[in-house]
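The chain below stands alone and is given in structure tokens; this is the form predicted alone.
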Amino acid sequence: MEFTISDRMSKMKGSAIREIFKVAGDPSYISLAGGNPAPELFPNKELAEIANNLLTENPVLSLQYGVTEGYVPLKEKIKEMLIEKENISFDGNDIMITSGGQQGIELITKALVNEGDTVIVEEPSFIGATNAFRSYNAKLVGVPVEKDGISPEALEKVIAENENIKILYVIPTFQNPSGETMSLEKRKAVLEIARKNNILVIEDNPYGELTFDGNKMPTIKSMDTGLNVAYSGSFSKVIAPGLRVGYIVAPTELIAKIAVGKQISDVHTSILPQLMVYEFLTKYNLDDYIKENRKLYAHRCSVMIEAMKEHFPKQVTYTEPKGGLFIWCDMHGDYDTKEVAKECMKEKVVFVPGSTFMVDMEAKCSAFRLNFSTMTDERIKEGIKILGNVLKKIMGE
């Protein structure tokens, strides 16, 4: 049979990161590519005990259908956490459990975006989100990420030049892929601009807890008195990504419509992982667990940066994040990091070319993203040395 692919999907391409994962899964490769949490941090024993207890003591609840909006005790537990830790108000807002943070972004897009509507994104930005917007034939417009977040002036210019703007998508804290964090001043300005122009802000915050020094920036949602922000959170980076448990906090009216869209997509997020996350949050101190994450990632980030200082050409610049999982590098000039990636792959080192994160993914890009969370110190040092040698060869140093 010959298939005629829909217009909506015919131009869609699989994530370059997912393609790289196929190679990175080979232990002979040094992967500086993915956004995976460190596997040694997974609470394997605790989750195994929780799952065993659930399946033996409460199998019907664990294996039966659940409600679309999510397991109620888990929703209430997350509410408590967000009120206490993030100062997020639930006056006019509601919460829904999603199948990872990615689904939340896609469901909001499904609910709001018509073909041809404009979605504004940081540039560079998370490919999972940009592909979600592309899948609904949205017009993507980028605003460059600066050291302290997108420029309010640049944002206003983009808004003035475009029509039917439905969404502004931002990752304000330890942005993926840049690692940069939006300043408090810019967070306030971005929220006010969105409010003034009746644009929904999707605040994606999967890395907010992974601050190396323990200091956290207020979320945009915590300042949202006009119900202009949908907040996307996830347990993928702080418990385990394979559980696929995320959540959305958004205006009640929007959550109600998103629930209808979710019923079409998957009926409800798998109930067993929801129960496992709830039991973990109830029985264990998540903050103590997160501290171990912060400690390891701060160390590995430091190891990578020191290796880059030693082995990278002087022309290559890079961010020095205070948290999260990523470092953004730029060769500057007429270079294409897709070609660099091909040469590094021959040496069994993989990373993600910068074009992956751009609005125009086909354009030449001199930047690239590195991840420091999954490799040991020794493999980070080895991988950066190999990458540095390839960069020097290509750049003629």
Ligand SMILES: Cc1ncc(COP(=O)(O)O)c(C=O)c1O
Second form
Amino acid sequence: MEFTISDRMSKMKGSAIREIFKVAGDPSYISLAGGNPAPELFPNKELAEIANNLLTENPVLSLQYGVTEGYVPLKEKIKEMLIEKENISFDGNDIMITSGGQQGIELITKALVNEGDTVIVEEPSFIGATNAFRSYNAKLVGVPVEKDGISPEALEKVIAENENIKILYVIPTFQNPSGETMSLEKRKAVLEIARKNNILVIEDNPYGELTFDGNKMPTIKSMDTGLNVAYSGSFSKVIAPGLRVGYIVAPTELIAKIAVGKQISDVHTSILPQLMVYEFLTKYNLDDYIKENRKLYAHRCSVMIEAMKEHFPKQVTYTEPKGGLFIWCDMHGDYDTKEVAKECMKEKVVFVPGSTFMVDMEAKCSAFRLNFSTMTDERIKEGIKILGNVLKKIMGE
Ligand SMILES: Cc1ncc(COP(=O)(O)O)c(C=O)c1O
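For comparison with the form predicted alone, would you give the structure of this protein in the form predicted together with the named molecule?
Now the complete complex, all chains and molecules, led by this one.
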């Protein structure tokens, strides 16, 4: 039969990252592309034991339908963690378990955005979120990410120039893809601007715990006395992404509407992984695992930066993140990193061209994203050397 794809989906393309993932899974390629956590950090033995116990001792709870908002003890446990670690208040806020952070962003969009409404994003931004906004036919408007986050003046200008603005989506800590972190002053200013203009901020924070030096910036949600922020969290980067367990903390009224949307999407997040995360958080000290994550990622990041210093042409600039999984590079000038990525793929090195993370994905972009979390030191060094040579060839150095 011939399908007529909906207007909503006909303009959507598969993510370039997913295309790159197809070859990135091939071990003969050096992948600096994905955003996967290091698999050697997965607590698989602990999770195997937990799953086995749950299925043998608690089969009905583990396999029966659950509640849309999530397994209550898990919600309470996350609440406790957020109050203690992030200073987030639950006065007027509620929590819901989602199938990864990705679903939370999509469900908020479903609840708030009408066709043609404006969503403001940092530029560059996470493609999973920008595509979620696109899939509801939102008008995307970007505010450039600077070294310390988006500029409040630029944000105010964008707000003055656009109508029906529903959401401001930000990743203030170890941003994907730039690796940058928003300063405290800018966090306060951004929240105040959102409050004044009655715009909901989505604060997406999957990387906040992955700080290399242990220093943490207060979340925007912790300053949110006016209930202007929906906070999205995830266990993907600190336990395992395949579990698909994330959460949203948002004003109670919004959570209620999101729950209706979730019933339509997937009824509830799979109960077994929710129980597994709950048991893991109860039996083990998550902070011990996080310390291991921080150590490995800080090391791999420094290996990559040292190799970049040695092999990259001098004109190429790059961020030096203090956490997270990504480095953002810029060739500057009239270059198209989609073409650079094709050249590199011939040499069996993959990374993500910057246009993927832009509002206008078709425009030429001289920037690109590198990931340092999954390759060994040797593969990182080899990959950066090959990429550096391709860059030098293209830039005539
Ligand atoms: C900024 C950001 N938000 C959300 C997600 C979604 O993660 P998950 O759905 O696995 O929780 C990712 C994944 O890479 C991300 O980089």
